[in-house]
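Only one chain is included here, represented as structure tokens and corresponding to the form predicted alone.
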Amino acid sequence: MLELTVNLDERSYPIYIGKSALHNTDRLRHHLGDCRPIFITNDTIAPLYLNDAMALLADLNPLHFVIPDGEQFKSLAWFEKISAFLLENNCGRDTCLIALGGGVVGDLTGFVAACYQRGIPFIQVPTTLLSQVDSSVGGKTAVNHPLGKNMIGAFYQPQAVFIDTQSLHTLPEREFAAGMAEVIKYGLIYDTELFSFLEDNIPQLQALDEETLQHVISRCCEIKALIVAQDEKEAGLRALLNLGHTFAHAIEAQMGYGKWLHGEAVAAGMVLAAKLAHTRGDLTVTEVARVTSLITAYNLPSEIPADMTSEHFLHHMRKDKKNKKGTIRFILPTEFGQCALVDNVSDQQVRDLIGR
């Protein structure tokens, strides 16, 4: 099993990566300490893993709460339902929440943990590729609002992250592809060797080859941990992790949360970001083609929804968290493997990019 560390001084924590990582009960119990475990999961994951996970900690009298599966349930309503469950069961600060699921479960559980009794510990057990390489690491927790994605939340770090690569074998192909969008993102913003590795190992990754998976997941987590250690609360550097997300969040909001998976929207958003970078003279036609080709090779969309116009994009992007003083700010490649936060993209350039 691989082990990495997110270095945040007294709030540092480990990431464990490997087959059956969740079943390493010694490590799991170490991070629980004297706390009572409460599993938060969804109705897709529960039939697959919940009983086994509860059995590992049976002597600690664990409880569980199951939410419906879908981005639309990452909401204040379900935040309130989980909080009410904890209150009804007299859960105190000696409670540890365990997020067993994908990004929705992890974000929602983390936000409850950050707020309940002003903060209780939680552990991330991500079961989707997207959550394993991205959302489970770094302490960004949130819920969605009808007026904007992830607009209500907190920075709150977990006690540990257990990445069990075996869970990817029960992941639908569409969900695996969505996770690959975030993996591709790391190559484009930081590591051209990773990008080339993804180009050269498409069959191995799609076949869920264990060695290849561990290499890719660990490298993504290494990059994320390095960036978070330097900029925990997204004051500057960490914003680069949002490549493609300005466009992606607009797609999700316009189409309705859950219609497009987050990774699918990010994939289309990265293509737009690459094309916009080309118009600014930062990427070549060949480099844009490499981005588009890799995204389509992993069965991800490279085109935006047919019924979205430039005005739809601008409407939603004006509510983006990166904006300052009413100016829409974008993460764009400045060269292959490097990105920057830019604030000099005009509305007309967005209209020209979208083309309708």
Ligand code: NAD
The other form holds:
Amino acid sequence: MLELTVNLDERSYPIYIGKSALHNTDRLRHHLGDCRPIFITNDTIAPLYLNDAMALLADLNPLHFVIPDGEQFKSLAWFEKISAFLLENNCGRDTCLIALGGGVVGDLTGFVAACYQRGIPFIQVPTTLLSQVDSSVGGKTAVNHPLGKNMIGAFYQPQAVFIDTQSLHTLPEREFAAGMAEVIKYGLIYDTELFSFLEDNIPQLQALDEETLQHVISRCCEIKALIVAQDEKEAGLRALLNLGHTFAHAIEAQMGYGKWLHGEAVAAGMVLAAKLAHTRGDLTVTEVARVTSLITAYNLPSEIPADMTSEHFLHHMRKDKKNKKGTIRFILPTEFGQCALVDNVSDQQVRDLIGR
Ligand code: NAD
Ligand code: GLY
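Would you mind giving the form predicted in complex with the named molecule, to go alongside the form predicted alone above?
Starting with the chain above, the whole complex follows.
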């Protein structure tokens, strides 16, 4: 099993990565301390993993709460239902929530943990590739509001992250591919070696080869941990993790949330970011082609939706959280394996890029 640390002074915590990582009960119990464990999961993951996980801690009388599966349940309504469950069970500050699931379960559980009795500990057990390489690390927790995704939340770090690579064996292929978009993103923003490794190990990753998975997941977590340690609350550097996301959020909003998975939209968004970087003289044609081929190789879309125009993109991107004083800001490659926040892209450049 591999172990990394997110260095945040007194809020530092480990990330454990490996086959059956959660079954390392000594470590799990160490992070629980004297707290009573409460598993939060959803109704897809519960039949697969909940009983086994609860059995590991049977002597601690764990409780569980199961939410329905879906982004729409990452809401204030379900935040309230979980809080009520904790109150009904007389849960005090000596309670530790364990988020067993993907980013939806992790974000919601983390936000309840941040707020319940002004903060109780929580542990992340991410079960999707996206949550293993991104959402479980770094302490962003949130629920959605009808007027916007992730609009109500807190920065609140977990006690530990247990990444069990075995859980990827039950993940639908489309969800695995969506997670690969975020993996490719780390290569483009920070690590050309990782990018080349992804090019050279396509069959191994798609076959979920254990050693290859552990290498890739740990490198992504390492990069994320380095960035979060320097900029926990996204004053600057952390925004680089949003490569491709400005275009992606426009695609998701225009198509209706859920039609395109977030990772699929990020994939198409990264191709646009690479093409835009090329027009600015920062990437070569060959480098843009490498980005497009890698995205296609992992069964991700490299083209934007057929009926989306530049005006659709501009309309949604004008509302992006990164904007300042009405200017749309993009994360763009400045060279292969490096990115920067850029605020001098004109509307006309966006129109030329989209081409319709
Ligand atoms: P998700 O949590 O909806 O999981 C995707 C699907 O896979 C769900 O149907 C889920 O039930 C199923 N699933 C999960 N694990 C499984 C397994 N092992 N086997 C079979 N099925 C499994 O989606 P996600 O992509 O993990 O996360 C998306 C969420 O993460 C969004 O709400 C997004 O806003 C959030 N997010 C947060 C951060 C952050 O930094 N906090 C970063 C990126 C994304
Ligand atoms: N997923 C982007 C971040 O954690 O900052």
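C-alpha atoms forming the largest set that superposes within 1.5 Å between two forms make up the rigid core. Residue numbers count along the first chain shown, from 1. Computed from a predicted structure; not experimentally measured.
Here L50 does not count as shifted, since its C-alpha moves by less than 2 Å between these two forms after the core is aligned.
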